[in-house]
Structures are given as C-alpha cells and as structure tokens.
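Presented as structure tokens, the chain that follows is alone, the form predicted on its own.
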Amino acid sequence: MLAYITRRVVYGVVTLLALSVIVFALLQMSGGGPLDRLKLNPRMQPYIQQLTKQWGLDQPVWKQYLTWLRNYVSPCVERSQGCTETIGLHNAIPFVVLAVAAVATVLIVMKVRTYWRAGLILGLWVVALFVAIQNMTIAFDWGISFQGAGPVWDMIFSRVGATFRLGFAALFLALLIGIPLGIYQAIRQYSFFDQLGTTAAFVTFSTPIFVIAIALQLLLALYLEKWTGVKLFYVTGMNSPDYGDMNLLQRLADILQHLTLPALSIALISLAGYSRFQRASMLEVLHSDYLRTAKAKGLPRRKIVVKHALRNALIPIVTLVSLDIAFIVSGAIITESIFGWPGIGRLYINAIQTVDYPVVMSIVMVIGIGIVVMNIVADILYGVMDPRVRYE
C-alpha cells in the first residue's frame, strides 16, 4: 500500500511538472509581454527592473521557466517584509500533521475491517486540515503580480476560501440529489419517471453552463421576484452589504440567498451525470448473481438494495467525483465571472487578460495538484470500498 501511493506521488509530481511547462508555453506564445502595459508608465520603469531581475524576463526562455519554477517552490515565512527560507521547526507542525494523518490512513486500511473505514478516513483529513490550517505560518515565494496587485500567495489564498464555499456546495448538491435519483430510476426501470430522468440528464449535460447560469438568473431571480413580489435569490456578489450587521440566522439566509443560483448552476451539470453513472452502475449491480442469491433467500427488498447493492454500485462514483474536481474548478470560472463571485475564478480570467504569468502559473498548478490528490484519494478509497482491490 506505501510503494502504490509513494509511486502515485511519483507519478503526481511528473504530471504536474508536464502541466508547469505546457501552460508556460502557452503563455510565452500568447502574444506580448508581461510588462508591456506597465512599461507604457515611465514611472514604473524601476518596478519593471525588479520584476525582470526577480524572474529572468531578460533571459532565454527555459531559464525564465527554471527561475518560476525555484520561486514557486521556495518557501518563506515573512511575505510582508521580504520572503526569507530561514525556516524553523514551529513552522514545520503542519506537514507533521499531514504526516500523521498518511500514515494514519495507512493503518486504517490495513487493519480495520469495517464499514466505517471511509468515515474514520473522511474524518481524519478533517480534523487534520483544521488542524494544518490553523497553524500554518508557511508560505510559498509565489512572487508580485505584474499588474502590482500585491503578493501571488496572498492574492490567491484570500480568494480561495470563496471558490471553495461555491465548489463544496455545488459537489454537495450534484450528490445529494443525483445519487438518489440514479438509485431510483434504477429500481424504477423504463418507467416515466425513469424516461423523464434520462431526457432531462441528457439535455442538462449538453447545456452550457453559461446557458444555465443566466437561465437560472432569469428564472429564479428576476422573474420569480417580479412575480412573488419577494426577493428570494440574488443574482451577484457573495454577501450582501449590510451583512456585518445581521445576527447569526440573518447571515445564514444570507450566504444561502446569494449562494444557490451560483452553486445551482455548477451541480446541474455534475448531477445529471452522477444520476446516469449511478442508474448504470446500480442495474449491473441489481443483475448480478450475488443479488439474486439474496433475494433467493428471501431478504426484504430494502435490505437488498441498501445493504447489499449499494455499497458496490457507489464504487464508479467514487472515481467520477475525483474527476469532477477539474469540471466543477472550470465551471466555477465561468460561473464566478457570470454572479460576481469573489473567488479564484474571477482572479484568473482578469490575470489572462493582463497576461499576468505568476498568477496565472500559480493559479492553474493550485488546480492542478488539487486534481492530482484527489485522484490519489480516488485510488485509496477504491481499496476501502471494493475488498476486491489489493495494491501490489
């Protein structure tokens, strides 16, 4: 089990260093340089000599690239007064969190022998990331934005939370509804219900999901208002102004207000695909010898299916989820730029327009090794799920 994530790991670090040198192609063939609107100010002209002395803008091209690349992995603990690597051990509590919870999974795996495996896993990493989180004083070198917006670990990282709030509730939506009704319209089978349920996944997947976006504005806010009279859902931002002010139970209907139509428009799309996934998977699971053995003996139907056909047909969802992290990140850079969500999504469209590269490099490798752990969290939660799966 250690040899098979250590050489995951190996695997992840290859691809994301593939991923850093294709996306920094891409930009140096984009056209125009990253400070050609700074250098339209002559009073930026020493602004503009740090920048080129700190990434190399004066050098060859793979030089640039092994300048980015050293900064970007060079960690710092003072980003206010300079980025220095003089690093001590309190810095180091959260990769010894991180530590102990991989080897706590481990050991998980190995000897528990239960159902609740996934939970006590689930668990875990969640306790361990407050815990990382709370106590983490490191940063990465990240570097300036060109455009002089500040520090590119700072300019992220506050936004991040956002992208996350919106990310988590549209993941939660798609499988809150589209398991359960994948499920039922594998028990239900040809019936209309089940016919509705295919017709409607189908044309929610062929969707645009600026299409749904602006659909879901129409509908669900300005029309639904302007015929109720009551303003249920608004169409931007991320709080509303007077949001200080309110009292606990106003905040949440707040964030809920300004949250659905945004988190609504992503999960649309990831839902109709987890309901097809999860009716496929659940009629092969249905069919199966070791159900018809069960219903043989006479087992309630119930039992059947929750106990028996459900824990193996939830096992393809594991890995479409890991999956859905890159649509669900790349829906979410629409969907910001259509509701005026503060998050990363936002951040990004603008730093392309500016031909901003630290942001933009930044940004995409952020993404990048989320998509690269969460297949690796895929991988080990299969051997959790399925008894079947051994790691060699």
Partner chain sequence: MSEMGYQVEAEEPDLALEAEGLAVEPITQWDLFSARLRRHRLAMVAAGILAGLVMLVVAAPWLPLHDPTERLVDEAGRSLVNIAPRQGLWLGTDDLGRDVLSRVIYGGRASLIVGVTAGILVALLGTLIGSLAGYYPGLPDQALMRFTDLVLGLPLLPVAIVVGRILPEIPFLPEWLKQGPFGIALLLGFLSWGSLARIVRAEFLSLREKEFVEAARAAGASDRRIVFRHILPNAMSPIIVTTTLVVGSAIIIEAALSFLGFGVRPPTPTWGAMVAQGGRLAVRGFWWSLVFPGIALVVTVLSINFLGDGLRDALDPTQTIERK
Second form
Amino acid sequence: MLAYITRRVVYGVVTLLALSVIVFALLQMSGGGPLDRLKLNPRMQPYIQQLTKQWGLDQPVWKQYLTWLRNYVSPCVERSQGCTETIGLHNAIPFVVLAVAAVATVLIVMKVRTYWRAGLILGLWVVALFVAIQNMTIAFDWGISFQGAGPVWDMIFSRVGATFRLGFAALFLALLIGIPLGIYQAIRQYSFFDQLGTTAAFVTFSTPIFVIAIALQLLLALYLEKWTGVKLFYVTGMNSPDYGDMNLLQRLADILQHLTLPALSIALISLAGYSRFQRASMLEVLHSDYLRTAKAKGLPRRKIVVKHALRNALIPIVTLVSLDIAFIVSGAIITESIFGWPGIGRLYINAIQTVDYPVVMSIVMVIGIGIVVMNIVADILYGVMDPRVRYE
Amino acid sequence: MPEPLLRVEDLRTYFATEEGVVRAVDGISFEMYPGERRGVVGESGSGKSVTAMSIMRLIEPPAGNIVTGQIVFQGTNLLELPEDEMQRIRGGKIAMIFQDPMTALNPVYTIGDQLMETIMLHQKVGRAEAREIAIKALEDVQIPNAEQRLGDYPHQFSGGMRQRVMIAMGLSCNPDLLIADEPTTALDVTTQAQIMDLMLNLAEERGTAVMLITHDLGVVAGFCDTVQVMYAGGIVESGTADDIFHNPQHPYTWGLLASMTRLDDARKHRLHSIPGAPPSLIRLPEGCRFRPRCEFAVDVCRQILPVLSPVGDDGRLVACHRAEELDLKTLEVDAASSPQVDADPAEGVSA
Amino acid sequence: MSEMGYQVEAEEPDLALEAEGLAVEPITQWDLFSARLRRHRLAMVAAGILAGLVMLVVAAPWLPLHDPTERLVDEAGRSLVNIAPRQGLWLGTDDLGRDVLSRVIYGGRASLIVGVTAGILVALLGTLIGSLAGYYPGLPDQALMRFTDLVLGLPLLPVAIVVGRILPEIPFLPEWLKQGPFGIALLLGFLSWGSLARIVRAEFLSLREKEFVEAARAAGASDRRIVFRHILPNAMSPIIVTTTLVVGSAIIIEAALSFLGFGVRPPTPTWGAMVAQGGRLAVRGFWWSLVFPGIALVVTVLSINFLGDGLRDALDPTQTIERK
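Return the form predicted together with its partner chain of this protein as a structure block, the form predicted on its own having already been given.
Next comes the full complex, this chain leading.
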C-alpha cells in the first residue's frame, strides 16, 4: 500500500516536472520577451535594463528554468512584497497536519475493515484541511507578475477559493443529479424515462460548455427577467456589491443566485457522463449472480437495490469522478471568463492574453498538482470502497 | 403416500427474445415429497435451471414469464402469492444454491454480514443471536475458525469454501426444500464429492428435501432417490434412480447413460454419443422433440408429441411412443449401432 | 492459412440438419456488422448528416454564397448590419454585416479540418505507439507506456490554451500552421493520442497470446506479417470507435479555443468564435448570430457521437463499460 502510493506520487512528480518544462519552453518560444510590451511604453524605458536583470531574463533559458523551479518549491513567510524571509518551525503546522492525516488514512485503510471507514477518512480530511488552511502562514516564491499585479502567490491564493467554490458546487450538482438519474434509468431500463434520459445525456454530452453557459445566461437570466420580470440569477461575479450590508439569509441567497448558473453550466456535461456511467454500472450489478442470491434469500426489493446493488454500482463512479476533475477545471476556465467569476480560471485567461509568464506557469502547475492529487485520492478511495482491491 | 411437498403442474415458462419466443420450460409436471432427493438431469438448455428459477419465482418480466401452470408448495400455489409472502418463502422455506460460488456472494460485504442478513430476515432474532446461529452454520459446513472468518470478505475464501458458505446460508433457516443448481460444477473434482456429501448429510439431518440440478449422471447415481430427465423444455422420463440407471426406457436417457465413461468397462466399447445438438427452443420440431436425434424414431414420432405417461407399475413415467416395445436395457451399446455418431465427433454431446 | 485468423469460415450447411431446423445458417462478420449498424437508426441518420455536411463544406466555394468575410451593403450603399433572417440572407447578418449562412458553412470547414486531421493523427500515433508497446514487452513497453501516462497526465485545455496563444508567434513555423486550422489540429492530435495507445496496447497484449498468432509464428511468419495480417485487423474496431470519438472532442476543444480567442485566427470564420461574438449580439436581441453556429456545432458533434456509439455496438457487441 505505502509502496503503491509512493510510486504514484513519484509518477505524479515526474508528470508535473514534464508539464513545467513543456509550458516553460512554450512560453519561451513566444515572440519576444515579456518586456517587449513594456518597451512600447516610453515611460518604462529607463526600467527595462533593471527589470531584465532583476527577473534574470539575461540568463540562459535552462538557468531561468532552474531558478524558477527552485523558487517555485521554496516556502517562505508570507509578506506583502513577495518572499523575503525564510521560515521557522511553527510555519510548518499545516504541512505537519496534512502529513499526519495522510499517514492516518493509510493506517485506516490497512487496519480498519468496516464499511464505515470511508466516512471516517472523509471526516478526518475535512478537519485536517480546515486546520491546515487556518494555520497557513507560508507562501511560496512564485515570482512577481510581469503586469505589475504583485506577487503571484498572493494573486492565486486570493482567487483559488472562488474556483474551489465553483468547482465543488459543480461536482456536487453533477453527483447529486447524475447518480440518482443513472440508477433510476437502470432500474426502469427501456422505459420512456430511460430513453429520454439517454437521449438528453447524448445531446448534453455533445454540447460545448460555452454554448451551455451562454444559453443558460440568456434563457435563465436575461430572457427570464425580460419576459417575467423575475430576477432569479445574476450573470457576473460572485457577490452583489452590497453583499457586506446583508444579513446571513440574504447573503446565502445572494451566493446561490450568483453561483447557480456557472456551476450548472459545468455540472450539466459531467452530469450527463455520470448518469450514463452509473446506468451502465448499475445494470451490470443488477444482472450479477450475487444479486440473484440476494433475491433468492427473500430480501425485499428495496433492500436488494439499496444495500446490495447500490454499494457495488457506486464503486466505479469514484474513478470517473477523479478523471472528471481535469474536465471540471477546464470547464471552470471557460465558465469563469463567461460569468466574470473571480477565480484562477479567469486570471489564467487574462495572464495568457498578456503572456504574463510567472502567472501562467504558476496556474498551470496549480492545476497540474490538483489533478495529480485528486487522482491519487480517488485511487485510495477506490480501495476503501472495494475490499477486493489490494495495492501492489 | 404422504402429501407432496411440492407439486408442479403444466408449468410453462417462456422468454421473449429478439429472435422469437424461447419456450424454455414447456409444460412440465412433477411432484416431490418431504425429505426426497430428486435429481434433475439434462443438457444445458433443457430447462432445468429455469424450472428451479420458476419455483423460486425469480423469472424476471418483461423478458421471462411463467405463462401457465401451478406450483403448489405445502398446499399453496406459489404463483398466486403476493410478492411479500413469496419473499418469506424464498430463503426461508425454499433455499437455493447456485452454480458459481465465485460470483454468487456480494464482494463488498463480509460473509458474516451476508449470513446474518438471511438469518435475521427469516428467524426474527437480534444481531447477537443471529451471529451465534451464523457461527454454528459455518461450523456445520466445516469451515475452520468460523468465528473469525465471519469478518472475512468472499474474495478471501477459495471456491470450495465459498460454496460451503452458500450451503450454510441456504440451510441456516432450516428450509423444507433446498434447490441446488449445479452446486459443484465450478469446483475442483477433488472437492466436488466432499461438498456434495456435506450438503446432503446436512439436508438429511434437517429432513430437508433436495432438488439437485446437474448434468452429471454420476452425481445423480450416487446421491439421489429419484431422477427426472429433461430434454428441450420437457420431462422425458422420471422414476427412481435405480430404475432409471438400470432400465432406461427413453432413448434419450439411454443415450445419456451410454455416453457416460464407466470405469468398469473402459476400453471395451467406444464411447457412445448422441448425434446432433438439442433443437432451438424457438423453432421446436414437430412431434417428439428428440425425434431428429433418435435412432428409434418411427412415423408417429414425427407427428405427435408424446405425453409423459406411466410405464409399468413402479411409478415410472416416460414420454415416448415406443416406450413399451423398445427394450433398451438389453441393447448392446456399441458405436457400430449408430453410424452417424462418428461422422462429426465435435457435434456429439457428452453428458 | 494466414487468412484463418480473422475471417469466419463459411461452412457448408448440412442440408439434413437444416431441414430439421437444427442447422445454424452461416453468417459472415460483415453481415453481423451491417445488421447491427442498421438497427441503430440514429447512427444511420447521423452518418447521413455528416455526409451532407462534408459535401456542403467541400462544395462551399462553388455555391452561390457571399464571401464569409465580405461586409454586405444594400443598393443604397448602407451597410447591412445585424439583419434578421430574410429572403436572400437566410440566416441574417452579424454586427459587421457579414452573411451568417456563409460563415456557418465556412466555419464548418475549420471544424471538420481540425476534427479529421486530429483524428487521423491520433489514429496513427495511438496505433503506432500502442502496437509497439504491446508487441515488444519489457523495456520498450515500459518506456512507451510511461511516456503515454505522461501525455495523458497533461491537463489538456490549459496546455492547449498556451500553445494556441503563442502559436502565431513561434518564429520557425510556416505561415499555414500559425494561423489556420491545421496548427490547432496538430496540437490537439499530439495531445490526445494517449488513451488510444493504451487501448491498442491492451488489444495487442491479449491478441499476441491467441492461438492463430501462435500458429502464424510457428509457421515462420515475420513480425511485420504477424502485426499487419493477424493482429492489427483484429484490433481495428476499438481503433475506429476511439478515433471517431476523438474527432468529436477535437471539434469541441477547437471551438472552445476559438471561443476564447486562442484557436483559428480571424478572419477565418469558426463556430467557436461565432458563438463568442453571437453571445454578445444575442444580449442585444440579435439571436441569429448565436443560434445558428451553436446549432451547427451541437448537431455535428452529436452526429459524430451517435455514429461512434453505433459503430461500437456494431463492431463489438460484447463490449461493456470500461473500468480503469
């Protein structure tokens, strides 16, 4: 088990290194350096040389890359002007917490063999992540934005929450709707509802996310308001400007009014995939020998479906969700720019447009790390849910 | 004669497929008595398993349907019972053991969970008591360290051990009838006899009647009191095991017996095989269903489907127009008597 | 003997058995394939739509259409901006007075070129790398599969966006790669062959052990002959199905890139860019600039997916869901 996870982590790190080399090299191929645009501004002329030296742009490319890599993984104490100080031991609390949680997870998977261990692990990680984020005093030296927007770490750290909110809302919606839909379709195979669901899933799956996003924006916000006068959803931003003056209930409503449409845009496509997959997985289980055994035991139909079929049919969906994380991130990039959502996706598009090297590099790496971590988590979860899996 | 435990009358179970209606079980009738061990023999596709599934009412509409018939168990017609009452009978009064123990247990629950689930369902006992019963049941099927193994998952057991678990599960509620659908086919030859002995001894202790479905005549000869031979959805012959083995009256039974490998006369004769393959259950031949493969067929066989009717007075039933006149017992079993047999050995069907 | 591997031998029907209703009619693989595909009525409709689209797009220069980049004016010289669909301008005009019908058709060119080119590239690369890995176990297999894992691990859209953004600025590339759909097609092809390589490798691993391959090897067939005559033909169905689905996803990703402004560059019309522009116009009520390219995009991808689904069933009826 430990050897397996170690191997997965090593592969993950290699993938991330390759990703960083590829993107770094690509950005170098871009016409001219990052200062070309600044050179057009006469007032910036005096600073060009200083900036070139400060950012190490006069160094050979491989040296620039190594400098970037060293800085990227160097922690330091968070300061308003980038990283200047090194760290003390107390700054390591979040990492210690996460490491403890990881070890505890491995122990639980190996030692505890009850069916509620998935819940145990989930609870453990919710607490661990909460403590870690609360105590996060560390920053990483991810460079300074070439566009003068300050330290990249601060730019990303302040926006990552918005992207998490959008991504998790989308994932939650997709799971909440997609899985029951697929299960119901499997139980009522070939019914009208099943065929409707299959067709709808095909259409949704074939629709690009930006088409869905724009359609939702127009239909559920713009035209809905125009025709009925009801303003149900907002189409830009995360909060209304007067969010600060609202009471708790109004705030919640305001958040939902802003969140629903962008989250739904991402969720609809994933949802179609989940329902298809869940349907197939459930059908396979429904035709299995052990379900016949359960029937022959005299179990009521309800219990057969809920206890014996569902538990097995849900296992493969874990893999699907982990593969889907990359898709949700891609969806967030597109949706955030359509809905003016202040997350890292929109930041990424803006940074790409101006070829802001440090920002682009950092966001690509954040996305890469997120996908690698989620894949490993999903692999472990798979083993937690299926007692047959042994990691070798 | 006591009251029959189970009386099946003119049961017809059909399946709708894209190619047409499959008449998997087509009008069979038989009776079983308390404590009886009945062997149901036939090639695959002869309707053995569908008969069992029909008794348990595990045929799934819309594809599969019990079209007509009665299945009277302890005086009640199971086909007329509402679903919730049928659930009380399944696993309680009638238990079933399936062919492949590797896939018959739910992989994500411990065997303790799955055993106790059955026990609590049918015996109205609490968890602790169910656990005791489960341990006892595992000990009965000779699983060592029963108490510890209760917490193991199915994949931690070998095939033979899993089938023991299935037997424990089937017998844990002291059923009146145990249906075993090819319970040892998927197992090693060495464990087959052990498992069979174990199952039948336990059944005998409890006075449970056993319906043993198999294509292995040797197993039937060793373990059963009565035998019914099925072919293409119908019963062609039934009677006591002794009679059937020593005096087969239906050409199909005779063919099956003749194709068995017997240690005592090995090498004396070439192994007999029945020419051709069973007919499609969608387009059954006119008249007797066995007629296209029968060496003794005459004109009447081509037109009229023979009815299962008594031959002699020992309770023997045979469905053959020529049952009275043929004397299969004395017939020399020899390959030379059936010239088609060697034409294409691949088509021969070994039983 | 070399034919035996993948052709079903038609057996002489036994007349006597046939008379009894016992014989099985000889059926060739092709019969089965076409029967199953025909049962998928949707797949047939999809194939028809795609064929029509291809013809339309190829014949576009000879059709009586306005130039997709021409800004139309009426007789009095006033520009025809945001004109609703009407006779002669069947799908209306956009905010620059360009004919939407013509732009939708020419936009289909970009989409189809990207889809087909990326699909061909993926089929070639995926088959090549997958077969090499599957046929040569040990070090080549390990190395190729690690490389495949690496490519599969790259986040597709973020990387594609970077490449799409800087593609026109890369100095050593020829001009036709920088601006047009081919550059994007190559980019998407090089990023998406991973899953096909894995599938082909798995096919090779199982087919390599099959009796007919052993037989051919025992008969002294060369590696090349074994691969091309015996293994590849049997691995065709997953290759065809996967490639079909890759074509669909390449079209979607190209559209997303163009939507964000990092795909095929203007003035070449693309559906993605038209939807981006149409979204802004639809807010002002000019829905036609959005709806028609949007429908074209969805119908095309939908047709490809239906066709892929039909092919999957027709080529491989035993295929169930894939795990891991």
